[in-house]
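To begin, one chain is listed below as structure tokens, in the form predicted on its own.
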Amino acid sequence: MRPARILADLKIVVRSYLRNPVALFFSLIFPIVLIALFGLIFSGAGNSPIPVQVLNLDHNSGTSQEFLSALNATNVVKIQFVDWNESKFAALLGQNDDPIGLVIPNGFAANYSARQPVAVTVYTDPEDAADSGAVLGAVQGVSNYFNLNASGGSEIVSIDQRYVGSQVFTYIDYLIPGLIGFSILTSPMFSMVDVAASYRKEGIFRQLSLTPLTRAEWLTSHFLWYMGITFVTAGIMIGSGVVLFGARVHVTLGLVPFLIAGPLFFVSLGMLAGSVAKTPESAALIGNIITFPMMFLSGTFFPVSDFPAGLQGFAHILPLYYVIDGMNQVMLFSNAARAALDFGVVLAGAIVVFVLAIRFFTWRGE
């Protein structure tokens, strides 16, 4: 592979892209539209019981056990006891597949018996407003029942609502990594599938075969371009979320590997899909079949933990899931170990798909 030839082809890619207003819109303007749309819709805002991680700091007192039994009896929630450090409870919840929790404070029984105010802490997930609201309603109902029994309805047991991962996280914080993953998927996938099919149809690949440029060099130049676009798009999304909605996300060097490996994977996958298609129409169909399930089943807009068990298993084989989960771990929960595991999966997959794309991609296809 010759760097000079890669650079020469990269210049052509850049010029073509900058002359395409549609491509520029989807790369630079559409991210802002997505952030604004979902931020405005969800910033304020199941048939089976909702799992709730419970930390009982009141030494399993009789009163606290009665409170939790009453809560479990609502059939809205399913109590799951944990023995976590209180200071790390919110962060550990964020790393859990069921990130809604309840803390019964030390002294709960004593305060309740003495008719002194006491607050239980409910950690909700801004990414899952439906389950969070249901859990809050169930805890509020049980609290009202205890208040009625103790003092005729005067508030003794109250609720302190916080968010998983941090007390200050909101829906927009959880949405930003998902939308960055969305752009990592769609921009290179749709473009490369279209380029592969249209270049073959128009004979451009046949002309490129007469130049010293190799297939690996051509694909690498396109990867470098979409990697650059990904960094720009991620900056736009993060900046828009912070400026428009006060998003609080950690922007660290741990984000960089996903902004590199993600485009490498989907540029290669798009090229591979386009290589097996015979016409631009069939290429578009293959691209949509690959892309649309990943859009909605990888945790981009909806939490994977809300899916049925079988669908969750399917989500865990989608590469975009590991891109988004890795960025969540880096930007929200500072969970380096899980982020490293996610990156390893994405990088291994990217290398395999890149090699396959080079193997099946030919200048002079039929």
The other form holds:
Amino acid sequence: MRPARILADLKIVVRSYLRNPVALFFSLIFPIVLIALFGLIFSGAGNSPIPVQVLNLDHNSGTSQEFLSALNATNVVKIQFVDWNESKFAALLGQNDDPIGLVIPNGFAANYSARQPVAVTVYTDPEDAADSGAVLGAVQGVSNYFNLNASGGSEIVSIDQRYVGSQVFTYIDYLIPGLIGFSILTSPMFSMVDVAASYRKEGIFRQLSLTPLTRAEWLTSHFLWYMGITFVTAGIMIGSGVVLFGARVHVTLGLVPFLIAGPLFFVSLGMLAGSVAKTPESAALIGNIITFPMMFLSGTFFPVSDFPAGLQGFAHILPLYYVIDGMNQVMLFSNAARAALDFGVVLAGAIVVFVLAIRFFTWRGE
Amino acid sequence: MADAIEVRHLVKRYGNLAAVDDVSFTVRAGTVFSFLGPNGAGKTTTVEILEGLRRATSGEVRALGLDPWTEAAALHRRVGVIPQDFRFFEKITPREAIEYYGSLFGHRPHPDELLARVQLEDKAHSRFDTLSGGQKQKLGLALALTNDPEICFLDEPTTGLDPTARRAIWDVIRSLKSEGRSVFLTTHYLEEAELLADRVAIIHHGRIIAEGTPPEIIAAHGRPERLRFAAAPALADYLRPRLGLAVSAADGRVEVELGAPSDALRVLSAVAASGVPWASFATAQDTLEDVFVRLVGQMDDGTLKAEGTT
Ligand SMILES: Nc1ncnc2c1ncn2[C@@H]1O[C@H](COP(=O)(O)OP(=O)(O)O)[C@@H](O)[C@H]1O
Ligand SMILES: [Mg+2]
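Cool, the form predicted on its own is there; where's the form predicted together with the partner chain?
Starting with the chain above, the whole complex follows.
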């Protein structure tokens, strides 16, 4: 393996890709679309106002009433006054059907007119990130408006965010590693299967066979490209998950091994599938047969732990499961030992498939 | 001088079909050798076996002393290839393609010089999928030259090109020879073989039916030189019993085949003595094209067997 040849081939891959607007659009925009789509559908954000339980400890001062009616006027929230004990507020919220709450503290009006900092408390629901995010946004908007009126923008009213209940991880938190896994699987699988079959049909492999470029070098340059795509996609998904839905995931170096071994596995598998097939049509078929079960049953869109027992067992034979589970261990549970185990499985598999792909794919097939 | 290519009793079968059927020939280093044959003759099959892209069913093949199939990597560093119907990455420009090949071969050719050499400078920055057929073929030629090859294999490099592009490619092929490279050229254009090749092999149905320099092939397979008169068939009737030469009449023309150049004088005296009026006369000689058309036709009729395998 000569780095200079890998680099030269990588340049061709990158240029071909960047000059293909459709491919570019899909790899940059698609991750955001996926996050937004699944985040919205399954986090249950609707257009109707979100009920919010409000405890006003400022004795219904004029300023607090103004604040709440401004909040009501946003149409994002529907205020429901409650008269609960403050120390039990969180617990009572947890038993309520609509567990999002707001507490206006005692002295709110006095502090506000004296231009002293004061915090309202928003209790958000970890199981409903979308609604929680919407309510937080509305309260923040009204606070900003009040701050602007009183002091030209410096922060007087701030928000203190707390969580209701004990469940820490929400759907969106699981969705991020799942969808990163989804793109680690799909973007190399679909295009490598196609590349393998069409380059052979068009005679490009025979053309390359007449140069010193080796098959291992060729496959490596493609792996490097999809690894790069994976890093960018993961960045976009984490970024949009956090910004759009307030996802709370750990982004650590522990993620890196999966963003390397995952693409290595699926670039090689795509090449292998494309090589054993005789025609582009059968290549696409083989690719789909391999890809589709993994696409849905490896914890991509829903955590595997929510599956029925039989399906959970099936998930454990899917390579993508170990990629996604490993990223869950890193990003959610901070379980390094289990992540290392998952990584071992993925890496070993990737090496085996890489070697098989190089054995089976021939440049100069007649 | 050593032989660039040596082929002995080469056979390539696809099922029952012998695409190449016991073919033998030698290409001397530094010469242009042309495989001339109609579509389906077995040209591509032969050339791709020489390039190490296909495996021979039987027979012995050597290029630069190497076995093309088992020693392909070593061979590919020293030869340049333009396949029939050359294709490349669609979004890549000729300049990038040459730089790419340069990096792969570890040679550093000057892209601009190579592009100028194949007259493609003005398309240096156009993507491959926007090039015309002739421009694509020129890029193929430039790529085949990036590694300073000892043999160039050109499989029908000018098929389907306009006359200007064809001439440009011919110029490059001539320059390859003048630089001492060997060239293996397949074509179904007679003119091309006649103009460029030192030696020509006519191939049909996987067999070589004639081989040599164009004059040698004409001498071996052409009809003798002829005297042709514009005259009535009566002239033929007069000459036939008197000359002992083959005489034919058709379309207001009478042709006499000459056994030796000196026969011409005897024929002319006999014509003068005949008293039959004639308008003009000329000498007629077979071209490579006449030979080609006749040999291919005879082989299709089954009246011709392939030449011995030497
Ligand atoms: N891969 C193949 N499988 C089956 N038959 C083939 C294959 N390649 C070539 N042939 C047959 O071999 C014969 C010679 O083909 P080819 O060498 O391409 O001819 P040419 O290049 O002279 O036009 C043709 O009859 C063709 O159909
Ligand atoms: Mg051909």
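So that the term is clear: the rigid core is the largest set of C-alpha atoms that superpose within 1.5 Å between two forms. The shown structure was predicted, so the numbers you read here are calculated from the model rather than taken from an experiment. Numbering follows the first chain given and starts at 1.
Visitor: Align on the rigid core first; then say whether the Cα of residue 119 has moved by at least 2 Å between the two forms.
Guide: Result for residue 119: yes, a 2 Å-plus shift.
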